[in-house]
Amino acid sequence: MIFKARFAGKVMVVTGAAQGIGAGVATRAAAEGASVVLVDRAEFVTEVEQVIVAAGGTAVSVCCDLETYEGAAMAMAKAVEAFGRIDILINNVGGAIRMRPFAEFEPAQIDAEIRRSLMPTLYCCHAVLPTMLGQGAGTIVNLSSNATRGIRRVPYSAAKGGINGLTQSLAMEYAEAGIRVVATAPGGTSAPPRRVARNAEGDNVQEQAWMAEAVEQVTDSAFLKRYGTLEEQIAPILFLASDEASYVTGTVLPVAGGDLG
């Protein structure tokens, strides 16, 4: 369902916008009136921009690596350069790289999981603050996960637990400045095949078995006993981003078929 003009006059930055939930959030927000800044390190993020513009929306794309602070700062600077302000930031970058028992993770692999699923959100929240503080208003929606309780991905779970803490503390610290900070905690979500593999090295037979165990746990833990759809994740994100949720801050909303994580 499209809510016409819900984001009219708003500038929204969406990270991880080249595919999946991020692309869906950006496309629908543009259809609801937002001027959208699409941020991703995958160059095919420009394809999402083209779809939005062809449909009559307003969008620009920024290709940068949000696992670095320089990338986050550049993304926010490009958004301000293009539209003069940032009203909403959707922090969507993240995702488990490997599924395996914690004892099987190598130290470098642990670091990579934290760098992928915590640091882009932490960096982008910091980089956007000067703009939002200058405006005296802003909304940040972080994507956490119900995998704060789950198997075969402890480093990822720790990263998402960090996002929960970031969301609550940042909301408390900057409420008086007119900045809301909220999050959704998606559960398992059905999506088209990724165009960029989560694990560039590929999964061996054992890793595929561990992945199957994690998928089974996620499905069994959900009251609804199924994965969610992209639309079922996109709608809550945009609700929290909108003025309809103006009295909601510091909240992490589970969107996981009953599994609270």
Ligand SMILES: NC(=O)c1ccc[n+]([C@@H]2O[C@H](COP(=O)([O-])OP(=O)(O)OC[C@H]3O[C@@H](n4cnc5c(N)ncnc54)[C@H](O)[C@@H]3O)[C@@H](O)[C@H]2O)c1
Given for the second form:
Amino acid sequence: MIFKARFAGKVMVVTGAAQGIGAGVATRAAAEGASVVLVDRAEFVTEVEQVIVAAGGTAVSVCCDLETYEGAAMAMAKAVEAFGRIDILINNVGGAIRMRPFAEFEPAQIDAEIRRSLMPTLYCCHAVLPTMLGQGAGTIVNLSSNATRGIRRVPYSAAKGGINGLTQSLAMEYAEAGIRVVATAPGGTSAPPRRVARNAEGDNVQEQAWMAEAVEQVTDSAFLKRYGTLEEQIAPILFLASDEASYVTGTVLPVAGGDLG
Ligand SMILES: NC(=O)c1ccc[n+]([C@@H]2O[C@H](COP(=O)([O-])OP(=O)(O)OC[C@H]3O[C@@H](n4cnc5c(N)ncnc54)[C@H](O)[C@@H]3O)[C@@H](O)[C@H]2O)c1
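Next block: the form predicted together with this ligand, after the form predicted alone:
Complete assembly follows, chain above in first position.
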């Protein structure tokens, strides 16, 4: 469902916008009137921009690596350059790279999960603050996960626990400045095959078996006993991003079929 003009006049930055949940959030927000800034390190993010513009929407894309502070700062600067302000930031970059028992993680692999699923959000929240403080208003929606209580991806779970902590503390610290900070915690979500894999090295047979164990646990933990759809993740993200959620801040909303994470 499209709420026409829900985001009319709003500038929304969406990170990880080349595919999956991020592409869906950006496309629907643009259809609802937002000027969107699509940030991704995958160059084909420009294809999402083209689809939005062809449908009559307003979008620009920025290609950068949000695992670096420079990338986050550049993304926010390009957004302000293009549209003069940032009303809404959706911190969507993240995702478990590897599924395996914690004892099987190598130290460098632990670091990689934190770099992927915590640092881009932490950096982008910091980099957007001067703009939102200058406006005296802003909304940040972070992407957490039900993996905060889940098996086979402990470093990712820790990163997403960090997302929950920063969401609450940032909301508390900047409420008086007019900035709302919220998050959703998605559960397992069905989506078309990823153009950019989470793990560039691919998964071997053992890793696929560990992944299957995680999928079984996630499905079993959901009251609804199924994965969600992309649309079922996009809708609550955009509700929280909208002015309809103006009295909601510091909250992490589980969107996982009853699994609270
Ligand atoms: N899909 C699920 O089942 C699920 C479940 C729980 C939580 N989540 C969370 O939802 C969010 C989106 O998940 P998804 O499955 O749609 O993601 P995805 O893996 O399909 O896409 C992630 C996007 O982020 C981009 N990206 C990755 N690292 C980047 C970086 N350093 N700089 C810039 N761009 C980068 C990728 O190129 C890609 O376009 C993630 O935070 C994930 O942890 C997803």
